[in-house]
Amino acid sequence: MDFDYHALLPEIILAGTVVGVLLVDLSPAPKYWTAIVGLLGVFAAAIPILTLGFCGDLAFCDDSGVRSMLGDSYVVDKFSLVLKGLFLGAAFLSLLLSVSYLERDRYWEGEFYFLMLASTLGAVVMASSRDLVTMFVGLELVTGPTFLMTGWRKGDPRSNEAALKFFIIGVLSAAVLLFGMGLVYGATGEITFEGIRAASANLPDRSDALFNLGVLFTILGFAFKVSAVPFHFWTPDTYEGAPTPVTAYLSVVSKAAGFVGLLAIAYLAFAEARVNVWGPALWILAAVSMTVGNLVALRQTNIVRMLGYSSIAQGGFMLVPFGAALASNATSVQLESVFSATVTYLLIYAFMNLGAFGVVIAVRNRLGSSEIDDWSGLFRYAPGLATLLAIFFFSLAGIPPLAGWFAKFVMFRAALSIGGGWVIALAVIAVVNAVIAFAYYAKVVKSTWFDEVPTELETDALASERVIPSLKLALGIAALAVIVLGVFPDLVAGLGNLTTGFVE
């Protein structure tokens, strides 16, 4: 069995990585070298993902754009690059937000550092799964880490709460995508994608029922993990029990796993079931998902509460390029379109988000506090902050020319260019719930900048605390990257326009 080295280095890399930090934390090495082996890994993994999408520039290189490898099971495309180094990326945001967190409260590092790489491994993976059997064990290996993590202060009853609501829901969610894989294999006798689509095209009226209901229940063990209506109500609890990195982590690396396994089986394994089932599916997952997700983040007073039903809200924006392909009219060149939206508004998203938890990490490093009414009056005393979490706000409240503006942008676009009514129809409700979502990001702005500091807190939030460099560089190129991609959309377009190329 022929192995590509050159299309593994990043898993190889990766998975290095990951025995490094164990390693140096059974040494006698100081506790930080744990995040410094860990970051470097992580970069060093980023440097094959570059020599592999340039490769027709290299010599050493066959420029054959497609290394597929275990008999079309796992396979190295431009789709799998750009998606890797989303997870790689963000994965690199995640440590710096970490490493201020860890040292402050004293938790346990290394371990730390080694689950979420493990979990990043998975991510990795995923992006290159193209069967069933691969794909499945990916998600599982980033989620699995992440149960542990989120009850990481186990100390505190509101994290163990939570890695035990997430735990439950995490097994529910496994066997409810397992149950739905076993119903696929079933009817076409097929594990891998391509066969699982060639099978479908020809399956008799019995076997058609088993298969179309094999992919309703495999679509919604996703939609449980990227926690769309109904299948989000073990978010909250989470990401407010869990340390505010891992939350954060949770909200794009796992949200974005999920993502890249919607987009792999419904586009790819799933074409068939397109119109029938997994299209209007995923049209009333993505309605609900953002009305739901925005009318309760309205009622919040807990600013990450309120965050992670934005983030519900935000995964229903990136479902609907997925409802607007129920259209039986579109044609390749349309769905291309709303394929490359979704990777584009995940490509904005994480940067929009660990930004934002980013900020929250440093504010509630000083307060001790994540009530929105304690964040009164921010700009008085730490008007950096208070900057960053409006660029931050801004953006993912779609605002130009700050990126979240293109990432919603793209999505409109896309569902508009199919049109028919549905498509129509879920576009307006886009852009109401567009118009909810701006009404509680500018509030916490609003509260931020021109409210008066709480007279309790005022003599405590006015001390200065200084916020660690690797928590700066992460809020750095968090920010960096939300305004250039902002005014410069096209280098995020061409990103997302790559990864078109199974889509027909």
Second form
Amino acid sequence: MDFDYHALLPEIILAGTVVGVLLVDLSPAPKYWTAIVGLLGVFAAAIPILTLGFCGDLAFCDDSGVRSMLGDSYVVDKFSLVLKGLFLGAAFLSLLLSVSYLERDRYWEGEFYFLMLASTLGAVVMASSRDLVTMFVGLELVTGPTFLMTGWRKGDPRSNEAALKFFIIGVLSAAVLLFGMGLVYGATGEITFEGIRAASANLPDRSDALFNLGVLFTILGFAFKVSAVPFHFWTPDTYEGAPTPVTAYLSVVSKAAGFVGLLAIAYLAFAEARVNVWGPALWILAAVSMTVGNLVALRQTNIVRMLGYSSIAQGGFMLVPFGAALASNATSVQLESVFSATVTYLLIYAFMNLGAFGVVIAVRNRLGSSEIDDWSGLFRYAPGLATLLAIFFFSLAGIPPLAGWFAKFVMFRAALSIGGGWVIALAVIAVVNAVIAFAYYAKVVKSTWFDEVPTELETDALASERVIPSLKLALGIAALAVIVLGVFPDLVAGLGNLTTGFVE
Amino acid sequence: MFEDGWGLSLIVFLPVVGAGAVLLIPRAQEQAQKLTALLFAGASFALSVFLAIGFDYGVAGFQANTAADTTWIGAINSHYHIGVDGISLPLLVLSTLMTLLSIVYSWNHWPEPENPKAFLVLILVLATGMAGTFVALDLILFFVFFEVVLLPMYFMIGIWGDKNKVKLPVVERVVEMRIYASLKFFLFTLFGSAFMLLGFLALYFRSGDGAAQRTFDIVELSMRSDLFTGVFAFWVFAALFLGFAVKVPMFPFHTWLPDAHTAAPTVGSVLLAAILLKLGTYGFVRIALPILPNEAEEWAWFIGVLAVIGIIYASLACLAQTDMKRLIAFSSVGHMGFVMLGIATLTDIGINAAIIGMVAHGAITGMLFFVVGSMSHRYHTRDMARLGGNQKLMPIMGGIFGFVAMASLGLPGLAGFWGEFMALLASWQPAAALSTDLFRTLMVIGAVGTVLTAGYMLWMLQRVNFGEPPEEWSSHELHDVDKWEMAAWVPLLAGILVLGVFPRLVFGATNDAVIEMIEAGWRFVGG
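Having seen the form predicted alone, can you show the form predicted in complex with its partner chain?
Time for the whole complex; same chain goes first.
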């Protein structure tokens, strides 16, 4: 069997780091070394992604186009490289967020980094997997460690509750997913995406219904992972109970992993079921997720819960391009634009959402509360944090010149490029939702910028507190990305367009 | 220095660079912050004046030697395309001037809670958004600048705005005015502009076959206006209409305006009235009319009727106000009604009227907000029932107030006259495709509106300026106009007078461009 070590280098380095972190944890070295090893490992794993991406320009690299392994089950193409880059970048930021959190509250550190890196490895594997089994294994590798991480605050019953809920729903969704995959395999006799696609093009009549049902269950399985309404009910409780860096990780890396799986399976394996099954199904999920997510978010008083519902709604926006793909006459160029819209949205969303959670961690470190009312007047004693908060929240709301506008823009563009009554209707629903969403993002900004400081707060003491360097670095990276990508969106749009290779 | 669009880019981006510079100065060094802000805003204004001097008034269309056109977002084929023609030039100069004057005025008039650093940063960011909107020739670029102005204005109203409590309708909650007004302002505009963005995208996809031929370029799209027809054009115009009409604001989308203007700090109200409202009318003239000329003819009667309803409604609302600032805010709705009436006639006279109306309204209403801001700073109230005899208490302030109120009611010889008069004149003979009867009726009703305008303006003057001061104020030491106020106001007062006597200053620039636009726009319908 031909094994391409260069193509697998990111996974190999990441796997090595996972072990390395455990070894450092066992050694007498100070615990913060586990974090440093983890960060360095993630950084090192990103290097081969660059060498693979720019392979044609490098002397030592043998540019053979798409690198396919294990009988087309594992493919390293531009799509997988871009998304691996996203996962590693987001994991890097999540690790930085975790450092400050864990050090401050004296949780176990080595094991935590081990779990987070193992989960990231799963996401990286998912980006390359092109068959049902590898995809499922990758997905479970993403999810498994997050159950434990969610319950990391052992002494807090809410954290335990969050972990338990998450675990039960996670298992349920895995069962639904496997059931769907089983039906698909039964109908087509194939497990590779290419194979399923080829087989589903000319199914005998009696297998057709079976296949469609399989597609539906598989899609619904992923709907749990991306917390689309009505499969979202675990999200707010889990997000609130989990340690905040874990919430950040769940809302970005884990969610993005779900979307990657959905993208690959929907556009590649289930290309034949686009018009009849997953297009309409995801149209509905998109519309409902946006609307319910936003309307419920309006009423939240706890910022983490609010961000939970916000991420449900953002997931709805990311599903809009899927829903737009239901048009039967969509050309491959249109499908490419639809496909890259979701990828571009994911790339931008990662930075702004991680940034938002970074601010939440920083402010909660100071105030010990995540109730929005307690954050009143933050601007008076921590203008820097308040500014960052405004940047990330307005970016989530999609206000130019912050990067979020471009995410929304490509989403609308994808929808309008396809056109047709149903798709335009979805675009209009998205527009209305974008306006509703602004109201609750603005609520937090209003509280922190416009309201008076609660009288019992000692602002002098609060003003003199400093943000931990690792957190500062994470916030700096995210803020820079949000501003630069907002003014020069070409940087991220180009990446999004690179990924369209496998839409045909 | 204006080659390749450098000068134009500097005009737009110098303020935001200045904002960055102000941010870097430590909070305690207030003087340095003010000087830096003044320097950058001044440089931006000076460049725009040079631009106007070097402008080739004999040529219609965009002046190639000052324009820039490079790829901005290649993935969506959007360009950094900026340029000025006779239509945008007066508005660009107005926006840089108002920015500069706002900073001068702010020198020692910081609204509560002070924090000059943040305030200056917001003014400068706002300046970039405003100037950028007037020079953008790419729909996406236009959209981004159009939205950029929202954030600074939102913070300006929310932080430094009116702290009086209001009871919200429907939900029955009591909140501070600034909180309510800032959110309302943002949500209304966002709602409109989100649909506007959909309209832009629809135009893009209809503009050609395949990605290579599609474009967001405003000039290019204006030349392809024959591609946009039928139901498609109707819905696109509706989307653009929603975006621009909220911003203008036209009746019945105007309800955010009185709240936002009243709640904003003085400088916020000035910039809001003088420039931000113009973004909407400018959008009609720059985008909706040239790109969808046929559809504009279909909508003209509707726009004209709404404009006139706005004029009458605003005048009646003004007569019911007790708060000076709110009265002036409502008067803006009326004045913008005249601007929209001019646009709705789709004639060169009407659109020329609209542009001089915009410039004049910018100077006059901006000035009115300055004066009312300064007065309420001294009286600590804007309630007209408690005021009176201002002329005696503060002779210079009263004189200026009287002068500007006269300009606002459209006194011939002052700037406000031309916009109203020519808009009515244009309604006498609207474009060939439009109903003459309807527009002549609108003209008559609009003329009644000018009378009502004079009525409420004089009524306000009478209550505030004339008569004997009430006892409440006779014992107060009220200092008259100070030097910073003078410095900020004199250019505007001079401008109002000069424009009134010599409107060619604006028409000279706009006329050729407007005629060219009308001819280009309606060449297909033979109008």
